[in-house]
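Only one chain is included here, represented as structure tokens and corresponding to the form predicted alone.
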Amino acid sequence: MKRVLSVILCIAVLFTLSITYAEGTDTENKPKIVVLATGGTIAGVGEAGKTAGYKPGSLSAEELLAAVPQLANIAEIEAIQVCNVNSDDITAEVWLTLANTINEMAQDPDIKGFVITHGTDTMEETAYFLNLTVKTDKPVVLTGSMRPATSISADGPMNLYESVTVAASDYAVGKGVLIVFSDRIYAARTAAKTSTYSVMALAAGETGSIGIVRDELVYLYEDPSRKHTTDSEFDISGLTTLPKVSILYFSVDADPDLLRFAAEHSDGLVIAGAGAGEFSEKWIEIIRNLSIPVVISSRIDDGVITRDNLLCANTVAANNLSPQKAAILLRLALTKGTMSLEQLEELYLQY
């Protein structure tokens, strides 16, 4: 009997200790990460098993998080549903909401970082806009997926898990806005979507990724060198919309009337030129006489455009920014009022 009582007592003590340990683990301070959901494929729902024909933006932020219970091992999560749309329906107003929300919430010392779930089609644009407008060194990470939540081997849960891991990491502090996708970490300025179907659809051209994620380990190897976040001069706190900038894609026999129309209905233009930002004599004649800012980019994925490449003296080289990112920088530049050609050139060299 005494031996039985001793065993029972030991079991009771061990049980008590296990409860105490579990309680200590549950209440252990974890970094707080705010997840801002905007929709996209990661929140998409369709026919079970299929990767196409789904409806983006069908799941709520809470449903996305519930699918990855392991997130509780990494961080305390607060979810905010900003919108729930296909990323082709993202607007400047959504950008401003995201930036202002992050700038306000970043003042809370308990918040470690932010994750934004987003469709991949325009993810690089949202990331670059936030890279120029958020005013915090705290990690801001965008992620999404190429397969809807109802597909076989959906990639959203792993991308979300890795993004929270990066947002909670001290290594990501001060690195500007990042994109985490398929184990890789990209700087917002250089990230671009490069495939219509691959789960490795995000890449960064000539510059490549700046780090990788393996399980709960974050490895960052490069620092983005261009100005961003707290070093950026752009202030959007009082804005409700952005100036209008149109992108014109040049090709053989591209209609000059489209260029004229866009110039009449825009505050600035970006030309996605052929090769090193080139276009026809008909376009040159029109652009030379425009009074609005015109930035020259290229329809080519990689490479740089310099001042010497320009066909018109009244234009600005986009450096190696894609047309869509060159347009974002021009929209923000226009919020500062009238700028000289030299001032615009300097912005494209700095950002």
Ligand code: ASP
Contents of the next structure:
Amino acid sequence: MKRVLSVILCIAVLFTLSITYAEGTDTENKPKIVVLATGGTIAGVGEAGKTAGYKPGSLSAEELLAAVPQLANIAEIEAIQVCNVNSDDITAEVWLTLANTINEMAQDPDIKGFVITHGTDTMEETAYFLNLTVKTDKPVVLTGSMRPATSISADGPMNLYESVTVAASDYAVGKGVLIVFSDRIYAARTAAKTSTYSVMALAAGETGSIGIVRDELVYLYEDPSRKHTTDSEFDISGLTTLPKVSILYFSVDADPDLLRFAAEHSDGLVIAGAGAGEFSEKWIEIIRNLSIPVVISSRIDDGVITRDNLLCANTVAANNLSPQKAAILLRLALTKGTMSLEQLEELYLQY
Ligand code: ASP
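Form predicted alone already given; the form predicted together with the named molecule follows:
Below is the entire complex, every chain and molecule, led by the chain shown above.
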């Protein structure tokens, strides 16, 4: 009960803090889009004209929106400042706030969709978490930028504009959580940051983007086939935090003590193995004797890990989920209580 009350309180505070953007402009009959701002480079401020050496999460949601007055032509916007951080400081608590806020606000028939502004470093993780926990068909779109707002040719304003366009589009309904970046539309499950500096920093490996957007035109070409949003079995209402899952990266001579330590201090482990999820005899010996769930992913971006690849019978294959996404699915699986190996395996085939 206490948890439920604190979530309601948190949502109430967010509502009080929310501001209506484009007040005084003719927004009649425009779709209403809620922009949830969390920080990142898109809200970054640094030396005028420079792309490096800036402080992410400096501009407020209101300032971000004020930089794109054209938004008033396509939507009525309500802005909510959820937090204002570098996305490496996003936490499970922020994820829960985002999911609960969207789940609550999505009930409002006047709201057409949601845009979340976010740092690119962990954008794919927040997107996948929400893909598994929001309970709405309404579009939920994440975006950000690679250049701070103060740089030459900042990419944030166009990414924001195109994200609002997608969130307001009927074509984006029921597609799961999306990422819009540099004119491309990505599904949350397969999107990943693939460049440390390029404005085309988001991509989706073997599967590619599922659509494109330019100005007010939205074209979607694929439907994500794995379960998401309204088909997802994960219910986070009432949670205040998530189980702890650690990711261990294997490399030549990787220290077995680190693995032991992580296992002792975690509810579950994900191994970023070499090749098809492999690791040394020393690691095999330890992992074989663990009683917490262990999911095997790969440090390689391409390809898939199946049951046949597993070196230890007590582990589960992450399929083609990256280690960081395999960890999110395991954290959510652990909220459902104890699961058999077969049940866990099934989750990695469905989501
Ligand atoms: N470090 C930044 C962040 O993730 C990078 C970015 O937004 O592009 O918040």
